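Have a look below at one chain only, the form predicted alone, in structure tokens format.
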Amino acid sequence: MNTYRVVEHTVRDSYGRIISFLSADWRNLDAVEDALADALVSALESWPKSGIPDKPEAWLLKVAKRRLIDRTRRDRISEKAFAALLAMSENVQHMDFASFPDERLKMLFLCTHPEIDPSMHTPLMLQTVLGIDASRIASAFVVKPSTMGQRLTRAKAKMRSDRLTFSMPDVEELPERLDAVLESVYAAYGSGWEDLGGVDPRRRGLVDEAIYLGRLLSAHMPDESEALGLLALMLHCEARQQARRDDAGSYVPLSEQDTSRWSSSLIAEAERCLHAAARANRIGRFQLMAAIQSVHAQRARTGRTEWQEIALLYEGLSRLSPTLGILVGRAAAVAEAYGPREGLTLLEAIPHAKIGSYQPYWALAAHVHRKLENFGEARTAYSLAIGLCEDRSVRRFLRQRAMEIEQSTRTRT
């Protein structure tokens, strides 16, 4: 493996671990990130000449600490703090890398501290734990790189000035803080998943990064059923990644996907997570969402989709978390299980103020109106759904369905 690949691999696996470990003592996230960046540049310069060290992560940690010490000297901070940093540096000289503490979980919780603007939870996690740069995060969140950079800087400054606690939350605080962490991971996954073709550079890699965080959370918190539920949900969705388009690149809806293109290994891992979560006997939103995907996955084995079971799960989910996406998903499941008229009734019960620009609503409305032969309403809904759709292949799919209405009408006349 060449030097660049070793550095890339090390960054992927250890960036957050090193940042979190140093930040626990240093508490100045900007300074820690600068120090690790310097260490990575040094690695690219020196490793091709001296050879790749046996423990690249330990090498980077040691160099980053030296940079922090140098910065301390330049900044002339207090003698007391300087002595503490020197002691830390000494400790690292003798550190056994096998005992190198993993503080990333604390970092995840720090990024979702209640004192930090909720809109910055996910960007902070992506940068500090995964090392994604501000410009790429800015693209994913559709803001200017300079704007995102300023927001991240302000959030880190607040961490430092308020001396936010770099520790696991207390037991009574844990559920709310864990929810914020899980929501941030899910938001990162959803942003990447919506890029159906994987062509949007703003969202590239977000799916893998979110699953990586999900595995990290589940490994460190195996008793937290919702962390396992979220991982199961992401794995089930990811298992179908290759079937979302056919060989010609055309969009394929879930109910028409070729199940032989689904990943059996990811489905198996998702099922293990879901079963482990169920043992805690604490049902939650992510577990229910994963359970719905689990029922879909059974089609690979049975050849049919149990829509009534899915509708029942959506019923429970809509009571627990009646978001717009879940209400539309429930209407879709009911339409398949009990008929399009029942599905349309649920769709029409959703407040109009919420649906204006929600593309999945109009796509489903078009589908059920078409099934009911309400062709005028179906045309209008298809037109709205197509106009709101960002993906070219989905637009083509919807246009084809809309054209089928015209063909059907001409045949009848």
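Since we're looking at a predicted model, the values are computed, not measured. Rigid core: the largest C-alpha set superposing within 1.5 Å between the two forms. Positions refer to the first chain, counted from 1. What changes on going to the form predicted together with the partner chain:
- Once the rigid core is used as the reference frame, the Cα position of residue 352 differs between the two forms by less than 2 Å.
- Core-aligned CA deviation for residue 48 between the two forms: 2 Å or greater.
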Given for the second form:
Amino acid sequence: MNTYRVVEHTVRDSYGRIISFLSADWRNLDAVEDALADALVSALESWPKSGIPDKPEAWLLKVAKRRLIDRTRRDRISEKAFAALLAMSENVQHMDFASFPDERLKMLFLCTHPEIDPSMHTPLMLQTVLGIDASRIASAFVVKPSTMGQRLTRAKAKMRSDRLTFSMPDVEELPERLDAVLESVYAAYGSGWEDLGGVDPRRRGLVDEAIYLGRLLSAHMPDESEALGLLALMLHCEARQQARRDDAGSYVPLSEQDTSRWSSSLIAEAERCLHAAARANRIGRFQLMAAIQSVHAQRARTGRTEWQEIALLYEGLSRLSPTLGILVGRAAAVAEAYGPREGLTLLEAIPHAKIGSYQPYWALAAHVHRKLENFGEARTAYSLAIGLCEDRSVRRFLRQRAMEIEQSTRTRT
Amino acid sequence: MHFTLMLFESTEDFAARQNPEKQEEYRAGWSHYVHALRDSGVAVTGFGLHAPETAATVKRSDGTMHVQDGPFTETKEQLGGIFVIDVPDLDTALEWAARAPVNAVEVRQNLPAMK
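Would you mind giving the form predicted together with the partner chain, to go alongside the form predicted alone above?
And the full complex, kicking off with our chain again.
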């Protein structure tokens, strides 16, 4: 492995830990981040020449701390803080790095603090725990980098001024807070996943980061079955990465994917997580979503998809959390299991106000109308689905389907 | 809030408008997008522009006006059309920009209308 990659790995592994560790005593997140950024720059400069230190994390921590002390000295912010930093610095000299506490979980929980705007949970997490920069986060969330930068700064200022605590929430608070954490990890995965072609390396990175966080959560909270459920879900989706496009780069829908292109090792890992989760006997939405993907994965062995089973799982899911995505998913599964008419009935039951610019709704509506030979409705729905589409290859795929209607109606008349 | 989406097209895009083989696909791409904009109720107004070589630019130099053929600036991508949309925030405007069938879209918030 070259030095650069080792540095990158160390950074990945240590970033959140060091930030969280320093922030616990020194509440100014910006200052801590600046100091660590400086330390990383020195590492990148000196490690390739002098070799990687035995304890890279300790090295980074020490340098970052020195920067913080320098800064304090310069700013003369407060005598008290300075003393605290000096004491901390003493500590580090004698610290046993085998027992260096993993504070990243606390950091994850802090980023999803109820006092912080929910739309900032995921971006904040990506930045503070993984050290991803604002412009990269912005591009994944389709926002201007400067706007994202401002929002992150504002959220961090709020953490500081409200003195939001860097501690694990109380037991009674935990389920709600964990939900927000899982939700954020899933959102990070989703925004990377949407970039189907993997054309944007920045988004592609988000998928890896989300899985990384999923593993971190599952490893540290093995009793939380939903954390395992989320990891299983992401691994199942990840297993199909290579099958989502054909050799020509065109979009391939799940039902037409070549199962030999699925990763059997990722599927096996996902199944292990799902089984481990089931032991707790507390079913939740991530486990249900993972179970749906697990049924799809069985096609690799059996050659068929058990749509009735999937429809049943969606039924449970829609009672637990009737989000727009899940309602549309349920209609799709029912259409496959019991026929397009049943699917259409469910689609039409979704409140119209919600669906105006929701692309998956129109893609599914087009599909069921085509099956029912309602060509006029199908045409309108395809047009909307294409117009709302962000991905070129999906757009091309839908256009092809829409053209097939034109051809079949032409031959009829 | 009103935002203007300025849609930039490449030379190939402009050429596709005239090319009998590509014309239909080119138009279809736009009509789906326009359909979605109108149907979701965000469209305020919008229009396409003729190709940049049909442009005439009026420029003043040394106090006199000169008319010259072609666009104001010669760049690889040229303005092909404009949409004004009414959405709650910049994020939503950027989402709509991302759906456009072109590779470059400039998004700017409109100033309030003049009295």
